[in-house]
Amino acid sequence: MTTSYVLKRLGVFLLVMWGAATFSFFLPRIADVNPIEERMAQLASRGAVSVGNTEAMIKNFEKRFGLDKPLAEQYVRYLWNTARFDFGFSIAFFPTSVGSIIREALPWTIVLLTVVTFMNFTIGVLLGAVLAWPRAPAFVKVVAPPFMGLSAIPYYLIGIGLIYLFAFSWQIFPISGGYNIGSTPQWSSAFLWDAVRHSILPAASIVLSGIGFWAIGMRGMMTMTMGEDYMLLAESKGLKGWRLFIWYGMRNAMLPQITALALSLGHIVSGAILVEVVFSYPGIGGMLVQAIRNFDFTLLYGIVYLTILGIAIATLILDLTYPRLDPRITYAKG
């Protein structure tokens, strides 16, 4: 691999991030959508602020957000704050910062969503290799079909029966949220306990959702592998078992896998939108929603930035680590 090559990468890669936040500036912009008045609107509503100032506060809040600033300036101000991932108040939370609303949501989705992408991948790719192996157990083929077929079922559906099972009849798990009310985030063995209950109605939703998905396809990519020349002539030599399965077999036909793995991490940072609404889960994909919902471009800038920064990263890594991983993929220019 290239010096060039590595630059020219690093280049796209900041072009990349530069669209995003271009993308993300305008979109909200074209719903021709004032947040202040919409968030006025909203506390008129409740009574809690009086009708009668509400046109001086709107324009008290669009100074303090400058929102009274000509578009081009919003725009060039609003990219030099999102290359110091300065992405000021929330509107719907204000005197909230973005910075510190996603600081607290961030945690609770990377960690439940980063274990279970990596049970995801290791059950789903080790349950696809095994199906396309032709010695494989007569078990594998009973357990397998139920996870094939729960992978055409949305992972927030799954969720909801799970409730109505887990948490509604049985009792046996909290019905929602990430630890009970009145709690406060701590690090002591009864509050982690509390989240770790809290957390596997979730968790369970997603994995029983997508070891299908990943089964599908290593089962696939395996069964093209068994018939490539290498396959044949290891078998032809004598190796049999374990070792050509594992060190001729799934080495070659996870490298697709890998890839999806990958951009699967980068997703991370986004959250499983729907999960965390269906169980009121304090993750990021939950505040996503509520960005949304109150017009917060504030907020709704951050963690799409974060999102998209995510899957770039995640890209990027993987393009440049990937001749690694697969010695006969070269960069070079023949």
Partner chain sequence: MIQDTAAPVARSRRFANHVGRLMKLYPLLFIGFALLLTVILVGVIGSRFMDPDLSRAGSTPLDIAPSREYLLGTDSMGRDVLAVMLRGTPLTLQVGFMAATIGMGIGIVLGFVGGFYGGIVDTVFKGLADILITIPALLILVVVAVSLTGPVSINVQALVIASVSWMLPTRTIRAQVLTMRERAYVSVAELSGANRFEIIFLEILPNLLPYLAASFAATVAIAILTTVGMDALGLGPQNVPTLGNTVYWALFYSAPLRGLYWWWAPPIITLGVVFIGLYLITAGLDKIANPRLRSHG
Contents of the next structure:
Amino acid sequence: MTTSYVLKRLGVFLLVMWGAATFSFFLPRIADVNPIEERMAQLASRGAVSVGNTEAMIKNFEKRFGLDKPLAEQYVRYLWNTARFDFGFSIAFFPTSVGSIIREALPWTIVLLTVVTFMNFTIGVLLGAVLAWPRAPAFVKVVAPPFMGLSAIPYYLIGIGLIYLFAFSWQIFPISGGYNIGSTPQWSSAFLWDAVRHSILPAASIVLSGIGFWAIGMRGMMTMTMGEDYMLLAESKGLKGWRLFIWYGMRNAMLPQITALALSLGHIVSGAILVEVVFSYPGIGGMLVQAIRNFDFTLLYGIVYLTILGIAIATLILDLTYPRLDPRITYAKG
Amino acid sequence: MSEPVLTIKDLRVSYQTPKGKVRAVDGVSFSLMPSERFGLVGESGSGKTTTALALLRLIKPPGVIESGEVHLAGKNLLSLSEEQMRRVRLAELSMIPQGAMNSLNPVATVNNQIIDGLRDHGVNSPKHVLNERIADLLKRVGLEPSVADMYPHELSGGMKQRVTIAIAISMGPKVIVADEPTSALDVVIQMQVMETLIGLQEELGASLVMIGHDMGLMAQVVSRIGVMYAGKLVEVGTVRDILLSPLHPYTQLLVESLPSMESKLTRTRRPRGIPGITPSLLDLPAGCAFRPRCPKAIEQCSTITPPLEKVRADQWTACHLYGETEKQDGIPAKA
Amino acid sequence: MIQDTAAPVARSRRFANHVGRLMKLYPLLFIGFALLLTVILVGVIGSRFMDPDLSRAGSTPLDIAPSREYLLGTDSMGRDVLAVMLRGTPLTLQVGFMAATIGMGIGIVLGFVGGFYGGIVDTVFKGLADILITIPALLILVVVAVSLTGPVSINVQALVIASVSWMLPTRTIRAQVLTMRERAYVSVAELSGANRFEIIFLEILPNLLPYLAASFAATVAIAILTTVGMDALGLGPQNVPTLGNTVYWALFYSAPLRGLYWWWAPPIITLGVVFIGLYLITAGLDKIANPRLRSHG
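Okay, that one was the form predicted alone. Can I see the form predicted in complex with its partner chain too?
What follows is the entire complex, opening with the chain shown before.
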């Protein structure tokens, strides 16, 4: 791996992050929405603050958020703070910082979706590869179509069905949340078990819909790979079936799937917003929806920035590792 | 007279297409002596590649081997189980593919692609012994030992084809099937690779079935030639007989269309093709498939399909023109 | 005279035969069309026999299970669920088709111009599509929708979704145009002096029709997915009973936990049928466009 390639790639990464920060700085200013006034109006309409006090509070907020400084200074400060993951205070939960809200929600989302994404990928890719394999056992052809059908349906809709069946009708799993309401998050086996039980339905809804997605992509790639000349030569070498399947077929057909895996890992932060909403899961998606409802712009932009960061990191890792997977790609071309 | 190493009897392969069943190989029979080189010549679509694949039982759906026998050293390959057939491939019967450009796994080193074949045929030598064996194989096909650690995209077309030859001889097979092994290479490299292949085949004492469309190239390489037309063998004979006294009108036209030394020098006669077009296998004429293009067709050609029969000592043909001479059916083999 | 009447009959029979053969070759494609048509027809015909006022809040008693009077029951806002579905389904499909049509139009223009002319224009279009496609559309929409002042109408929503629906068609069409350019008949047309627009519209476009159709079906599916997602997040047009809004309100009133299956199930089942129908159409058209995908099984 050449140093210049790595440096160049890192440069692109920083450029993207700078672009994202700049975008999230200017958009609310272009959109002509003053987040503070919006928020104050909302509070006032609920009778939380009297109209007379609003003016003073707005001044106070603007000062604390640094909105009274010239634009250029605001921008530089914003960039510097963003780089340190300091997104300021949440507008809705004022004294709480955006950073601490995100820190609390992020692990829930990351753990759930990382596990689920790898599960989807593994099962789906295997299923898809087997489907395109002429010597596959017959039952696979029966198992596959339901997953293909489910893959067309968004997973939160499947989640609603699962809640009705498993949480309401049969009461096997908890209805919503990430853990029992009485308990506080801690590293105890009882709490972890509780958290796992709560995550089974959200995970199941994503897996049910996700497997088919990976299987369809893989089946297409594997079908094309089966037609390649090197598969014919490999078979004429009298290779054992499993070696042919894994090291000649799947190994080649999987290359685009790995790109897709990296991208979907990058999308983890925003990947399951609606599943989290449906299950009231305490992750980033739920936070995002709250931010939308509360016009909590600082929280909203913090989450957006984080999402873009996730995608940028995923593509960076992919670009740095892909040449190891596909010898035809060289670093020089980056 | 020794026993043939490979005997093919009445081989039939068909493909199911949306427009109906197509018989790509229709009753092909021939046999091969140990260390003999046999050439199978025909236009594209004549069934020569399908025949090659059928020998290794590599016909893929919607294709199917309908009937026939392929005897290799006493075994009928078509009645073996899938696992038994797998063991035969490479160890006793190996293949050199047509498109060397894409015939190697793009994500595996040359080393691994050779080792995979050895391991799945019970070679369990330690790593350093295997590496030595691979270096030796590469040397025999005219490649540096360093090629072992390279990926296919780092090799030239000729080098790739040499690697496929190394793979094909790696287990010392009895028969090698080479499907137009040099058609993708340029002329100079073509001859070099062909010389390497023939040298190794002689060294191993293996027999070679060479598939090709270039009668001229074939004549320089093999000792006997089978000419295929529309899924059938229409003539089998020694290179000498085929070139000097071809029997079947199709073979005669093929030989005539070869640029002769004389015409190359004087440029008096342009090599001419065979008038008419290759028939569609979906819609073959009744009787002899070549009749619509045949300058010598007689009445019975349009009703009766002529069988492949021995006309001379070493020469077989499927043509009604030789109806009166004494004939003998059976499997065309070297006398 | 006899021939005059016989010819159309023969022709229509030939057409029927042709359709029959296509159905045999691509059964999934036809099932897909049938599913989608069923949903559309039920929406169009059903809404004629339904009093649209019943889809307004407070027009019925609350939370009644399906009965003879209310075939699909009523929800917690006092609406007849059947009326809501019959009004909402065409609305949701309308947003999806509008957004996809606009997005596809942009995609065709950018894809063709970029792929055919190349150069800086191509680099810019491709780069833009490549970057934007990695950012989740829903996230862009969240930011845009929150930043928009005032309520969103169905048409504005369609426009907003169109603005994130052009990347995929742009990329696939560009790639196809690039390979088409290399094909022999395009070079022949170029050599024979046809101008570039003639080449695009007479040589390239007709050959890309199956691709364009498959790409359009996929884009419609994504657009509907996006509009339902926006609605379910509460970012869609207000006071319109789209399928996504129905899901939103069902969730808002915790319908799944209160056993009101007749409220949340109809939009989900309808969307399921629509998505599966569109998926089958896309997959079927893909097979027509790309014979290599046909598996030997």
